[in-house]
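We begin with a single chain expressed as structure tokens, specifically the form predicted on its own.
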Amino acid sequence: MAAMTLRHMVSIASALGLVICLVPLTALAQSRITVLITMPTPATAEFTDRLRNELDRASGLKVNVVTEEMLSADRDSLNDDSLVVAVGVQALLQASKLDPRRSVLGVLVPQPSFDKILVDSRRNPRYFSAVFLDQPYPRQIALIKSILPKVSNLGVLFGPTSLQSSYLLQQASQASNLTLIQENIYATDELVTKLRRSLETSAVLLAVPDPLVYNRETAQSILLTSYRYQKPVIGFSQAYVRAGALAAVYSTPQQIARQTAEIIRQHLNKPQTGLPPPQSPKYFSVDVNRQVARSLGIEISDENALSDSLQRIERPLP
């Protein structure tokens, strides 16, 4: 009696789309889908609702919610799961440890992580895959040539984590006609240097994330650096844009977890053929910074203008 009485609990908190922290693994690996989250966040929190509304509605799958503190105590329990979800870095690596016949797959966690995280684990590409936080290149370089259209080069810095795709920026930049003025950082010491000798030489400054050139300690200096030159900054967050950049391209965890829902879709019907390889974020948004945009002296279009303009670039009328 006590077991059903726990399982009709989680069934009537699952459908009224709360996260559930406190219920043993046991009673939640009766379901399909598990989502595992570090804590719960307002971004985790948002990515669980979409994700579980989707599924629900679309396909009548129900997501339970388990944070990594859960995950510890109790390994085991998920071994009736079809796909465990995780949600950021540090879920995911806890998730790579998870018996390697598990589709994995990582959602809001970096390219560079994401790599480092299926090499270090030796797991089979076919069951461990993932969304990419970042957005491609081809993407944010689109978005600046709609915005500067006569810009003719482009200025980056990279750190030691965002090296490793610098390439594809390379390409990228190629492919539109830009010049690419790359500075790499290996120590904080060097930030300060080498962004003023990018500012000094290129059109506008493109951030990459990479934990040693972006963040809480850096990124007011930057913007604030970028301003004093007239150089305008295309950010990766809307949070960044809300800071002080000019505009940027990003994905909402509500997009991430509409894309996550179409991949889960399609890994449940064809079981057999795994997961799909991993991929940037389909849905997307524009943020732009209407008073830097005035400082700098810019005109530029509505934000809803801007991202139909990506997307018809991306996905061109037949």
The other form holds:
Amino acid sequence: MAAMTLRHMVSIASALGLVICLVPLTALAQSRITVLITMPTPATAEFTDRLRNELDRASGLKVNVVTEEMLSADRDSLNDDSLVVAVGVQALLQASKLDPRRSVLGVLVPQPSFDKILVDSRRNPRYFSAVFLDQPYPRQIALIKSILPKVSNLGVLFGPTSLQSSYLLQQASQASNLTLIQENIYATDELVTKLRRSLETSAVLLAVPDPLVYNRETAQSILLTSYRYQKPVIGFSQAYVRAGALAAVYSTPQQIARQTAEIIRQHLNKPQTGLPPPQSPKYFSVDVNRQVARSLGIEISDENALSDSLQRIERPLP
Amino acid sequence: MNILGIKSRVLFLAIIPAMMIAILLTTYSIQNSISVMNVALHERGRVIASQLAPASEYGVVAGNYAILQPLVQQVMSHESDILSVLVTDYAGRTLAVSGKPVPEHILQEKSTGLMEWDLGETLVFTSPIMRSLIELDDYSLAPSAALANSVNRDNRIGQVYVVLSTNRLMHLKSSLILHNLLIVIIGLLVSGFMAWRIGRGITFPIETMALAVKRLGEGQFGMRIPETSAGELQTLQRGFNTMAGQIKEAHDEMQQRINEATRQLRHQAHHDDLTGLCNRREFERRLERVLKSAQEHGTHHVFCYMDLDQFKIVNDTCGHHAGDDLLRQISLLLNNRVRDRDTLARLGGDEFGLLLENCAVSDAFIIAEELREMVQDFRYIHQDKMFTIGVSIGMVAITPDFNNIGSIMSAADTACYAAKDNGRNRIHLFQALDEDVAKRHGEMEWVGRITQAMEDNQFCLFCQPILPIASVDDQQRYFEILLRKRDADGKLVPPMAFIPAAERYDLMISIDRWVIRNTMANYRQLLDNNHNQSDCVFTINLSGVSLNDHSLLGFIHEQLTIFAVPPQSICFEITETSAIVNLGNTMELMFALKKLGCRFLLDDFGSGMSSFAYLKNLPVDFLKMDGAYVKDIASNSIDLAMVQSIHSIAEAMHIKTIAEFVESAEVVELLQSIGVHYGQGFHLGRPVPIAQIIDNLRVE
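In place of the form predicted on its own, output the structure of the form predicted in complex with the partner chain.
Zooming out: every chain and molecule, the one shown earlier first.
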């Protein structure tokens, strides 16, 4: 862990060093990638390292890391023609305020947040795209089908934000012959009542990201209530699995970085076409809480096997 | 503190520090325990409240109140001190409750953290039920909350109240205090007992010593204490014993001396200092007892009153020491002879008393006679002088007739006088008739009688010739003038019948003067008859008292003048014993009379102390040898030798010798052979009335 931390710190330092050295040479750089971060975190470091590795190995592209702080201090520190990769909602919001001609790719951003920023900034979607944090519903349905093959219905609590994409889930569940038991929540007060109602009938609760429904404060109540009803919860992040969800499909920063690098290379090859449309994570992992599984009496196969099985469903072997 | 005994002090010494330590420790421990208990109770309250709060979170958040009630009940049942437990929602609505209601005013309080109230008998703790925050997003850089409409809400979703009772704590506190006090008291009692036990090792010997000292002070000198202790105490004990021993020794010695002194005092009270015999008082006491015995039981006792003759001479001649010595010797002598049960006492001066108890008069006579002879045979020798003593004994048979011892003493006195009257050195038994005699013998009686006798010419002069034996060229004829008394019947009374009385009542000077005057008168008659011429020499006896009479010289001179008697015709006879009573006066008188022409004759030479030394000093012309030697010279060679030696000495000093008691021709012959110049005695001439001699010498 310490080595990791040290390594990250070295990377960050070198990145910062690069930024400082290259600023006077911006005119010379034809294709540069600037990673905008709110502040250095292990996740950003993981992302940046992987991204740099991917790009350098393939095309010798240099990655420049800039924090919001540095950006606000010197707006000219960004090259006019460089691609900005904004890590996180906050960084994306910041990047949206840059020159509209500049290409911005948001990563590690929930789809609703991206949509909102895109609308608010009125930027051209050709130069403002993202790799979402959210896993596509079919993938999640596939996970449920993999670990709980016998379930026939599925409980979902939608909040105001997540409700916009509820039709996607409905489609996905229908495709998998699952009955979607949907509860819409518009205020925190309704949570417990609607959660109980949902749990009374549904076999499994699928958590979809929504700040109103699934936040730090409600997490325990939802998990405990589900547990009391002996109904598993399928989370949307690794943290959710650690907190007590039965399983989750998610993407790590490295997986996102790999996907990001592919997008960047593709974009640099054909700059005139602009950025590809926003897309869900291409690479993902599955995590299972074995303790919860044991408590609920559910037999689950290996995470890698699950992951591979999901991969095969999405991209059948040629 | 000063009024406490040593035992109490030792006890205090042990207990007070222990008590102070115990009190301090107990106070500290109680305070500490109480504070710990207080803290513990508060801690428990806080722990219960703070643990119950998260435990209730799910029930409150999930609205699952059914699970809250058992939780509350469980808390209640597990903790005995809990009075009530209350869980409310954020609005204060009761969700679950157990036990008594929580005070209203506390429910009004909105707490953000753990709070507590101390209401005296109860402690109330409250803790907010906070919503748990669990991170669901993998990347904090993409918080969904950041875009959410939700504002930063109050995470307090409810409140937990726990009410604890302090009753049990109070009870614990009071029991703690009680137990501590009990332990302190028991500890003090135990330490007191131990101090008492240990202290006894110190106090017991000291108390024993104190008691012993007290006893010693009260006079129990035999007091000793066992030397059982060690160290200083043993030194004290040993010291006490040594001291007590010395005190006892000193006390015993003192007591012995006191006893001795007391015994001496008692002895002195009852005995005579000089002789060691009973004294008069003791004698009278015994006499009284004896009289009583006689009166009550009719027993027979005899009382002898003994008066030494000639004692006065020894006393006067040799001094009081000699007199005392004589008395001692006589006492010893007499005391050796009396029976054990008899009492010999010195009644005063030269008077002794002998009480013969349970003794018949006849036996008393034998004893008294024995004593008398013993005294008679006794010779007292002082320096070169020898004295013969006699004793006159008045004997009284103690009969119930006597009223008191005074009358007995009086009777004995009378009898003793009678013995003296009868010629001394004899025994006189008191007769009732003697009373009258005694009366006549009274002082005034005698003075009167002797004076009367002199006036009535009841006295008369006799004379006895002193004749030459050996060839002496002396033409003078010597006659010794003798005094006789003629009683009413015309019977002659020997001088020894009245001389002692006369001596006693100082009548001798008168008698002597009567003799001198009448002798002078007779010589005048003789001269008148013979034409104023006579070759007769009259020898007149002078008593010792007269020799001391300074006026005697003048009287003689006057009489010689009155009767115109040639002093050469008068010769004075003096005895050694009377002469030496006051030798100075005697010599003075003798020289004065010799100057006149009178001559002197030393009478009874050899009878008493008879020192030849006096012969050198006394200007005597004649020496009359004691009759005791003379009368037996025919049969006793010692007496003869004495006479021979006296004569030869006298002759050497040119003193003529006279032998008296010449009662036979044989004696005359012997005297002649010795060369004694003159003789006197019945053989040579009996005493005849002077008138007869004067008639015979009338010149025809």
